[in-house]
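First comes one chain, alone, set out as structure tokens in the form predicted alone.
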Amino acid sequence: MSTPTRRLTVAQALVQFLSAQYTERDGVRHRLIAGTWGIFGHGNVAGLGQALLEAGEDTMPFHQGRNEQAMVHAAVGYARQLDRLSAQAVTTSIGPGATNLVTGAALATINRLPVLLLPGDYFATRAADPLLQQLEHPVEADLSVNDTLRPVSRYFDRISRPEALIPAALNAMRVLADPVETGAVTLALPQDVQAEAYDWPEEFFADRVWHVRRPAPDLAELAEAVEAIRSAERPLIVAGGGIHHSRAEEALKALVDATGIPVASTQAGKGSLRHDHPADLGGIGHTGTAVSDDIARAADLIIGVGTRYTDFTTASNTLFQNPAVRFVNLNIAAFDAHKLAARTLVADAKSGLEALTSGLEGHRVTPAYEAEYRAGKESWERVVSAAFTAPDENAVPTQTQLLGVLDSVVGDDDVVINAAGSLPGDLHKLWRARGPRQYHLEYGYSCMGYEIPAGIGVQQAAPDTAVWSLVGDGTYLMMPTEIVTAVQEGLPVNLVLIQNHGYASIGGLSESVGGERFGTAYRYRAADGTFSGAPLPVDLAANAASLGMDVLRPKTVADLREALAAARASDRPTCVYVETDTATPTAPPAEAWWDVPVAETASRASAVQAREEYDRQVVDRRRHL
């Protein structure tokens, strides 16, 4: 008896199996490739492109890029927004096409996010060679530029054969539903490839699951975490991403309220407490608040939960600092789980937790020490407030007060996206999340440019929610060009501009460094040659308004809250464009040090300086063994 066939094209083959793929969890089903995300070009064209146009958009929907950077964010803002259940593919042609890619493909992987890359590759039959944009090597004739896409990719595969495909996509859908292993995930398909074709099994376009797994945690590790927490005076949690990703917000709650244990959140896990939450210090490590920071330092337990330890969340290993100081980590990934010489509870964060609420039954810190961690609190809110409020509603904001005023006008279920710049920081310590989805930080590859397209990705996955990207001028100049998407697709993202004339974090970082913010102005040439002239006469919100948005500019306090309000109102993409008041300093200095490696020897004052002050801080880092 002969199986059933169907004789398609390679690409026409992978756009059908991927329509019938979907993810479970909780016994409720999510389709895995929501949509596929493309720019064409020789390499795709005829291949993927024709494909995707056959299907038609019930099948595969498909939205188009301006930039292949750019898609890789959408996709990954898209995942992120949906707990990682549902996912984008990405296509592009041969060549540079290819190579753009390679960013949005680490920015995935190092926060542990599922997009599928399917980028366009040389004649498998080497028909015509070398191609247009094809890269020649001189000894390793296989050799082409997706090659580069290895290293950042969890899993890669080249399909020089149509049969191919079928192990190649099975291994590509397990590793991207994988809660341990996912991350971009790299089909490379050579374009002859792509349009030939072939006799399919039926089965392998069959709606196929894929369950995401919930591992409850060993018996004995369980046991081990139990009693330490037990036997510790000063507990610390360190919630991370993973909480978000497991939906264990709830989980969370439960053992804090029963147990007092308090909470502090790294960049991905912030919002996993509502920020009015007693237990709740806020964010931890050089972007941390004080109270979170101090009770870190004098912590004799770090329970860990589901993060990974950047040298961020750990003031680069400085942060830890009592001597009898032990790590528990709650992690589904064994890698993480393992990090700072911890007992390991390898587990999903939901099963874990319920599993430690239960194991702790009767246990609760003592009033005294939820006292002093209240209190730190309640003396860090004043903080909060006073860089929040504007004195004066007509006057320039600062930077810190823009984020007061947005703070007035969120709803508890609107996105705030950020990753890069001085506004990281200032949100850490500052932003008071109100839902486990209303913080939206990237600081795992921290990539200029990430917020506008993300913002487009999370409003395809939550298009009732009201999006907010925040960029400065140095991220906006990265990568506007979504914009022209958000604009065609209808999609009411909302973007915030700060005008700041360069790169402000990192003039500060150059200047703490005995840098002197070389290099880090946007300014003409004065007549010594340095960037030190007049502001460049760029006008950011013209630019937006030339891609398709509507452009509000506040001038003042008084006019950002009704620029917000509206925005927020608006059914069309719409930009705030902001020139912030840079000279009141109003964001509270870091809470602890970041390893930032300053010049041994120098003949400038300034580094000279900036060098003392190095080797006097990184004498408290510790090996944590």
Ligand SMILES: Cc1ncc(C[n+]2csc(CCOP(=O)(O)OP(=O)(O)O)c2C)c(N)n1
Second form
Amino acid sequence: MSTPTRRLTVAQALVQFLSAQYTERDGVRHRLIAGTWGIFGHGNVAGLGQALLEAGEDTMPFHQGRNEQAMVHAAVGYARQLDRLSAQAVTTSIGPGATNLVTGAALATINRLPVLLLPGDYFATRAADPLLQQLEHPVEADLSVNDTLRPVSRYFDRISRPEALIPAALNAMRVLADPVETGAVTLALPQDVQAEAYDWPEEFFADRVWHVRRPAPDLAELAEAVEAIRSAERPLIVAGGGIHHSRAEEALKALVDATGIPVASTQAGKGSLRHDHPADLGGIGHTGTAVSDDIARAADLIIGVGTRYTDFTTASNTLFQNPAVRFVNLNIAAFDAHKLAARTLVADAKSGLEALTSGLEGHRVTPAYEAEYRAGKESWERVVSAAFTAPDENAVPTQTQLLGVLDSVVGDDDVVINAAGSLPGDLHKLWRARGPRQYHLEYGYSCMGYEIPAGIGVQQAAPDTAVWSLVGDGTYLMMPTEIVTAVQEGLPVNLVLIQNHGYASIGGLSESVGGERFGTAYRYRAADGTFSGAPLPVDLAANAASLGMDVLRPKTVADLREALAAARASDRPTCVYVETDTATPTAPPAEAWWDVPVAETASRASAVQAREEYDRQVVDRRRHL
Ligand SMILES: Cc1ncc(C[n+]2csc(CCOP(=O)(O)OP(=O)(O)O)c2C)c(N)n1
Ligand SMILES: [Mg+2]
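In place of the form predicted alone, output the structure of the form predicted together with the ligand.
Following is the full complex, with the preceding chain placed first.
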């Protein structure tokens, strides 16, 4: 008896296969690949383009992007909003279309968020050689520009023969749905192979469900973790993005309610606990709150949950100063659990937290410790209020006052997206995160340009939720392209565009490291050759309007309040453009260090002084062994 087969091209088979893949966790199913983004060129138009056309929207929804990197950002925003249970694919042409994916792929992989990349590739047969946009490596003839995607992908294959698609496609799904492995997955598709027909076994197209596992803790590791927590006097939980991916927010709250252990959060983990929970200390590390960083400095036990411990979290290894400090890391990835020489608890965040709560029954931190961190939280709340509140409603808002107005306008489930500039620090310190999906900071890659396309992906994933993409003027100029996509798809994403004429964040950093704000302001070239003339006459609001957005230009705090409310109520993509007051400092300073090495020798006094300060700070750096 022969196995039934279906004759399709490789591209047609891939689209059919992808449309039949599902994830399942806690009994709920999602489509693993819910749609495909694409920009066509000769590398994919006749292959995947034709296949998507033939499959139709019901089988595989298609989204048109404007920039390949931005398409990846949109897919990443989508996957993050859906806790990595559903993802999107991105098809590109060959050459520049493919290499434009690299930044997006790095972002996805670093943030552990799934995206399937399908770049076109050169002829497997070498029938046309070299073809348009082909890299001709003089020694390694099988190298293509797509090989730049290898180090930023969690799985990579090049489908040089039709039948190779079968194992590659299955492996791609395995990695995308794996909570440890997930990230960017690349299947490079030579353009001749895409169009080639093959008799595929019918079972390749059967519905397939990928269970997203929740591994339970090992009992010996659990016992050690419980013992460490029971004997700690000043424990602190560092909540990372793994809590959100696992939907472990309730489990975290249950542990905290039972034990009184306070929680400080990373950029990815903020919102794990509501801001008004008495044990929520807010952000930790370089951009953290005073209370988090004070508690962290004296903590004798750090319980990391779903965190990668980046330098922002550890204040470049200067934060955890108690000589007796120890670490317990609950993480689904052993790679992360082992960081800082921790006792490991390799498990899903939700199942691990639940197991800890049972193991810690009857245990609670001392009333003195609870009173100490609650008092710290109250005093930080006063800092937030001061930074958020404008004394005069008719004045031009500062950036933190803008955040205060936004705070008063958003609902619990609104999503606020940001990635780079001075906003991540202000948001991490000040934002009052409510619903668990509200605080959406991409800070693994901190990639300027993520915000607008990610807003589109989030809006696709949560059509009834108000989505706010917050961007600086520098970020806007780097990637405004997907505004057109939001307009085309009728997605009412709100853009808050903050004009401060350049890179305020890097300007400030530059000043602190002896760089004198070199090359960070958007100003005319002055007579002395430096960029210190008048601000440039660019009108970014007009630019957003020209791309199809509704635009509001509030000038004062009172106008801003009205504009944000109007944007939220509107069913059109709306840009709220604000020139902020940069002269009045309202952002609280950093509470902990960040290691940005300063010139060890320099002729300018600014760098010499900055190095002296650097040398004073660096002595606090510890290696936890
Ligand atoms: C793609 C990319 N290039 C460069 C950087 C380095 N960088 C971080 S913030 C920043 C400036 C951002 O300017 P803007 O969006 O205007 O925000 P502001 O600093 O003014 O708040 C730069 C260049 C980055 N994070 N991402
Ligand atoms: Mg700026």
